[in-house]
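Only one chain is shown below, in structure tokens, and it's the form predicted alone.
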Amino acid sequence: MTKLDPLIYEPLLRRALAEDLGRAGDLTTSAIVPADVSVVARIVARERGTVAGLPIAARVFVLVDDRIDFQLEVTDGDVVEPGTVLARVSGPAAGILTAERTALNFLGHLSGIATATAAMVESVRPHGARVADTRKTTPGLRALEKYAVRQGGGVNHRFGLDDAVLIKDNHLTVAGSVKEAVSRVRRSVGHLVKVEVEVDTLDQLAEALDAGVDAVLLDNMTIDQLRAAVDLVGHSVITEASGGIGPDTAPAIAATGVDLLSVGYLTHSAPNLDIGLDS
């Protein structure tokens, strides 16, 4: 996902604004700021990071007051330094102040994800592994968060349960074995649907390879187990490491030779990028 369609995110923005405005609107701004006052403000990065979510922030301001003008100074995916002006906002002061927090919430959150992703991508670059997100996203914000991962140089895993088959440990418990689970899936889904199996032992991995899967998720394996798994696979299928991967552990895991690192941290724990609105 490299571009966001407003049809995807505008309902989210409207709900966020409704949450903030409540039943009576912006009491503070309404009381203090005359309706005919206009201002020019700047959206500024307070720290170094990778930007994501500028079109979303722009749309928040316009939804509050369509007379507000939002001029980009950088684009999503750019790396910026502290003090960099990301955009200039001009128009009715009341609308700008009312939209400010909602716009910055989205922009700071998504830029934080993009920044964390970019750092991890860079840390594993020498080993050739790719960094992927997971379904461990904020409910309702998955499309936006996965967009931010792409802006940071990562790749998207499946967007939902209907994208691809991922047979996990609890599925295996019900089916009784890897072979039986894969067999049931092959009888059920179309020929274009990819099938991945989560394994946590080398014996399960061997069974998955015999069953003819397209990818294997190597779950919570040690570094030695990951190396052995990569050797066993021999590039016959895609290998994906998963389980508690963070900034400190990613380089060593990538060095085992896996193709992908599946990282929930990017969307559930990446810190917010500090971005402010200055007059």
Given for the second form:
There are 6 protein chains.
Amino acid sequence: MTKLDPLIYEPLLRRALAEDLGRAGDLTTSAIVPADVSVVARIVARERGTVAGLPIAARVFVLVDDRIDFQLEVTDGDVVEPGTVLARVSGPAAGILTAERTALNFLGHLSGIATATAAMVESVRPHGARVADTRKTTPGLRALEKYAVRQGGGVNHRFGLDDAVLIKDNHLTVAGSVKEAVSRVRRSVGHLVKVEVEVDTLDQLAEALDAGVDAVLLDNMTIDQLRAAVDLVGHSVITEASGGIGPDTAPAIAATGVDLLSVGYLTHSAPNLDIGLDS
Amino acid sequence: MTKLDPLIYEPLLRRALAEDLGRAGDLTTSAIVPADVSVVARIVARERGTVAGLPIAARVFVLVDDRIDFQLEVTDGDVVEPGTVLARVSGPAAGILTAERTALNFLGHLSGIATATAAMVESVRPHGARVADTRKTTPGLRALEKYAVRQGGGVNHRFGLDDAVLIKDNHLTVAGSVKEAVSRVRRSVGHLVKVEVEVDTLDQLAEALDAGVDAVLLDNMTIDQLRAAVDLVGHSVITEASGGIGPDTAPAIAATGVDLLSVGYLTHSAPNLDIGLDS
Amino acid sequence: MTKLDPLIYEPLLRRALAEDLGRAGDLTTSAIVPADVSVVARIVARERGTVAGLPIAARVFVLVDDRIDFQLEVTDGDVVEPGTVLARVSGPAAGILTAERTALNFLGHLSGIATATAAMVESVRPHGARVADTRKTTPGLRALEKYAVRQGGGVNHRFGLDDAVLIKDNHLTVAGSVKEAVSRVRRSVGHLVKVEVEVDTLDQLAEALDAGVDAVLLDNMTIDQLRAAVDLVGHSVITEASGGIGPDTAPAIAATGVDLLSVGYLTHSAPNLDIGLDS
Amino acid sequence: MTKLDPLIYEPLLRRALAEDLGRAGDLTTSAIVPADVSVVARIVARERGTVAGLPIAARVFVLVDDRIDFQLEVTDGDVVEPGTVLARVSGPAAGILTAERTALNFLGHLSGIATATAAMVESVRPHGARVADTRKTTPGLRALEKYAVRQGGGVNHRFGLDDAVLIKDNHLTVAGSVKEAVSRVRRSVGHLVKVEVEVDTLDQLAEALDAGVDAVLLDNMTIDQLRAAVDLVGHSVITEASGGIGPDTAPAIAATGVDLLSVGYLTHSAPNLDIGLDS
Amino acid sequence: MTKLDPLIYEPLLRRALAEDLGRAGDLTTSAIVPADVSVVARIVARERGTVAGLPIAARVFVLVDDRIDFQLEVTDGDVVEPGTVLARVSGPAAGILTAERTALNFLGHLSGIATATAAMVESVRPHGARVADTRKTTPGLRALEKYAVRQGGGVNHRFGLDDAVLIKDNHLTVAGSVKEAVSRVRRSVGHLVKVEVEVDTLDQLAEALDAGVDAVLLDNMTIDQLRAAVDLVGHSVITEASGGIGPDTAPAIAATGVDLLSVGYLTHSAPNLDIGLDS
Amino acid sequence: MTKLDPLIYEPLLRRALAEDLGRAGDLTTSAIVPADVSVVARIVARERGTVAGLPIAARVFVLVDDRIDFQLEVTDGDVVEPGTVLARVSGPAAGILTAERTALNFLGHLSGIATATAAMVESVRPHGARVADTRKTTPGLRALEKYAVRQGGGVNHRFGLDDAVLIKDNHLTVAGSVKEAVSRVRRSVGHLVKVEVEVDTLDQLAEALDAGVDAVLLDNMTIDQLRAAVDLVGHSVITEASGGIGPDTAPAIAATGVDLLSVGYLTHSAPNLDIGLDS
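The form predicted together with another copy of the chain, contrasted with the form predicted alone above:
Full complex below, order starting with the chain above.
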């Protein structure tokens, strides 16, 4: 699942370009750069990280001018060092200058997510845990951000409210019990939908196991609680730790034996990876 | 310019909700929460920061169910402490649960930007400098992110390629000289468009002042170079420092006497502000 | 999961109305019906069936004129007899006449699907089997058609290519074996995604069970093969029969003991339910 | 009028593909099928019928991957036998597998309509009558479904509320008389718009002929009434029979001498034509 | 047909407002006008003319702020004098100032068309001729401009390429003869579509009458030719004069006895009607 | 700034084509012109003027059929005489006939604006004044119409409410004084936004100069007032005359010494330039 269909992201690229071009287009380039000037430029990493978004950046340049040629030097998921050339862009200078910022905005943002994911994946690997994303994504960019998480070695949690069930505390309050909530869900959703329950206590966890769920989200538990939860589950279902997990706290949480850590930080707070265009 | 017209952002909110609802909608809530259950919930800050995006969050809830009532307890631009209630949301529980994540994704992201901006504005205030954003924004969210910068006390740079001229190094290379580049621009753009030139050296700066620009972007200069540049300009035009400025380097750069610091960090790397929904 | 969020279907309703109104609007009504003429009309079933789409029909009328009042007399999922009044529509005559055909087109189509589903659900009930839909839906209407299947008592299969894995014969050919195909999928997809394999033979079925899938699609098997397959599986995973199943063949297939029948007929060939507007 | 401009249907194809790809795309194919695997496949009729939609199916494949080659073996409007190869599709296997279902959904649906139309056209041919469609089409697909009717030898009635006038019983009630209704319409619509009136009785028919209409819709009349109506009209205007006409009743209605039968069944209840992809 | 359904024009209004608001919205008003300032303003004609577009202007204000009240003082189609108050607009000052220009742009443009139409309708009335529009409309505004023509007393010609047939010289060249062209069309289009032929000579006109068309477009004929053509036709079909007709030439052309003049000038060259907002 | 990015205008072209094609497409051409007929045609000016919109016309033809070849004979901004061939269009006859009207509608409208602009630019040149457009543009076409103004030698005023500040009389009323209005604006808008004030009197003008604005709009002043205003300003800021300026009044206004005349007439009342397609 490392690919991303252009049919999914192209409308977003067009909107991003429209946002930058506005009504009058690139005033500066249009005034200064004659149509017949060509240029060869390089997209270069300015810091170490994991790259994500090169096909998207390529598509941005081509949408602006389909005579622009974009040659990959590395591929998404690669770890690059400062100074690494990621791609070579050649063709009409005007189009390249106009597309530059939009292309780099995608590339820097997605590579930032991939880099943060890769670092956390690395930090929890000794414990056999995996790192998953959440629905705490930037509005409008979910498919792309989850693609970036995959490039960093992470695992995707739900893409939306409709591709899996996650029963949260508010749902439990309304239903009255884990059992009743799971029962309502089972009667309602299709047979290819997995059901996960968010639990805060070991009692709730026991209830959830009884109710026959596919996964449990252990929310805001202490390290001790997590260990006890993992013991209780004994790999009968998937265990997932969640709740404000960051780079500092991830290894200790992973050491409790949970299967996954789900981490909002990856998509809502990962800093941009510094990538530039040199000509 | 602290307001933001709903006509500008509502299409974005609809896309964000569509992204989360997918084809089948909120499977969990739909299965568990009866239509007649109502709830009163509070949107609460979990850490200190500057809030931005409350009208947007309000609109998200109303788009999901127009019977949901959203009462502001603070307003955008306010500084809040952990535990501060930002708003009270009441009405049908199903709609509130369905809208929650999308609303919080906007609110956390924009408040994160406002908070980072406010911190930097504060740190440079003793030097009389202002903090400006850039076009290094998240694709699709520029109008909202620049609104968040304003809530944090920042100043907006260009909204796109078409509302001001910024002559960069690549443009200068094509034109051959600052003078020629500015001349081409003056012949081309309207009389209500300001012209700024990015300069790397004091020689280029002198050329730019000669050419009669409205502002100069002092790019990646050392502190000493910036001081010399400010001396040279003597407030005849706006001076702006740029190039990888972050929270740590901002005060020293501000101390050089530049009018503004333009900072990509605010919009591409500010972490999310932790805001939740308690019921 | 019986509800359907208006945010999901409203864009479709607007397109359907635009399709009918064209550029000049309702020439006939506009010429003949003065703005101040009101009417009370009834939406009436002309044949027996299961209703689906009333909230959608209601929304069509309101989009045309928000002064139109739509009162439900039955609700989606109800079985109605010829002559049953489904809803009462009152308000400006012009708007009601303009919206009538679009509203009825949705209502007749979705009720047709619900009715065909309900009939098949009934026919297989003695055998404890359930009836599922497929991705063989009318382009653009999948969310609505799957909603109609639910109203008829059916179960939803995948909503698209991205909410569950279904490994088909062509995938197996490329992968070389069921085991390899499942292994590739497990490395690629998230932990909340179920995996189903389409099998044509008992040997393939055994391979699939070995590989550890969540469900098996028994494709175009004879009654005898289906019985043997059900024996082999012994309820360890979900069993689903598929392949040209229609009203005539469903009961015998259900009698083999499979958990589900997945039936393209429900959404691609169910005839319209005859529903009209009487004034 | 057998062609259909791609500008008209391409937005619909993109929406249909987006509906199937969702946010994450084709999980199964993406995980299993390497980018460099090519395939040659055939689109094959599994039952006898009249084909419609091949250019649309071709466009679906190309939208998914423009390296896919689609070679027609028959053309829209052709009658095919079980086993007839309709087209050969070759190129990247991943794209072909991803596009398959969407392409076949269009092709099966439109060919089903063409097939039902052709059968009815054949059945009424001895009587010199033609078969027309109605506005009882699937929401969003009207232009395509009416194209399919043409491929089956049928005639198109109105495409919407705005390309011809059809005065129905409710309009007559408001206007007070056929004469007044026609008069209002003539004052209102352009000179290139035809006017048809729906009549239930011979008296109304006489009034309509007096009022000078272009066509009359003889609604829900008995065979005897239809014969009398045809006599009364004597080919002075177009006569059209309507009202629940199906394959069984069409020949007898055609035998009354009406010019056309307008038949909702063609577009709202024609079963899918079974067409598959073999590789 | 004097009404225009808001479903048809509202998307256009939203695009027009988005075009004016851009990314940052109304900088001036947002900076200066507090949210709680209300205003009462009048929309006033500054010159004599026929008004068209008031419901559209009203909708523009409401889209910007739904608390704005818009009270009509005249209605579309009315002739107004300089100083006539067309409507009163009251509510939040900020919204009224923001919407003003977009609302007036619609109103001035459409009223300009209605005014030019009314003048020409008046000038040809003594001859019993009517004035029709053409497809020479401003891109994107056809439905609105044709509505404005109706307000001025004009008649609508085709709304597009698909609601009537107009066989032009290039079509005749391809077909070889009028007879063949009409024959091809009759076999192709539905029974509710009128057929018009453009003729340049009396010979072609005779051919067209033979072929049995519904209307003839007498293109670029001299006054003498037009008179002869009208004689030849003798009211057996609709006669329409076309070809560069303007206010000066219309009366003489009308005097030849043609039924209609079709006039591109109305929609492509009518000057704006001066209408302003006074507060 | 003479170029216009296709990303900006292509959505508008698609909407214009959709508007003309409707649901059924080009009935006439589809019935008469076989797919294999090719044609060579010329786009010809029928009157003298300045051309604008050729790349847009070219794109319209290609969108309809990408096998159509469009060869420019002149370029936008050129002055052409009656009979001048602007471009040669060759390829499939059907596509060329279908695209013709939409292409010419853009070309005639934009060339009309360029022609009116060029005439006024010429008439004021002896006085050293320039001609600017306004926001009084046709809804939806602003970017294109302002492009046409540039082709005629004119200067662009604001593209919308968000790319410069223009303080009008209503804003001044709310603020209480020019000084207060300018002060509010300066605190609110970014450093790259110019500020202009509309003044009606010399007193207001003096206030505006005091307040430190970038430009003044001298609204509806007499020739004497304009002269006095120009004296008062003495080139310290940009002076712009506005208010119902037309071809007749422009030279005298220009003679007062103002820098610019801003003229709504150019975009809201310029007549179409007559351009046709000859084959």
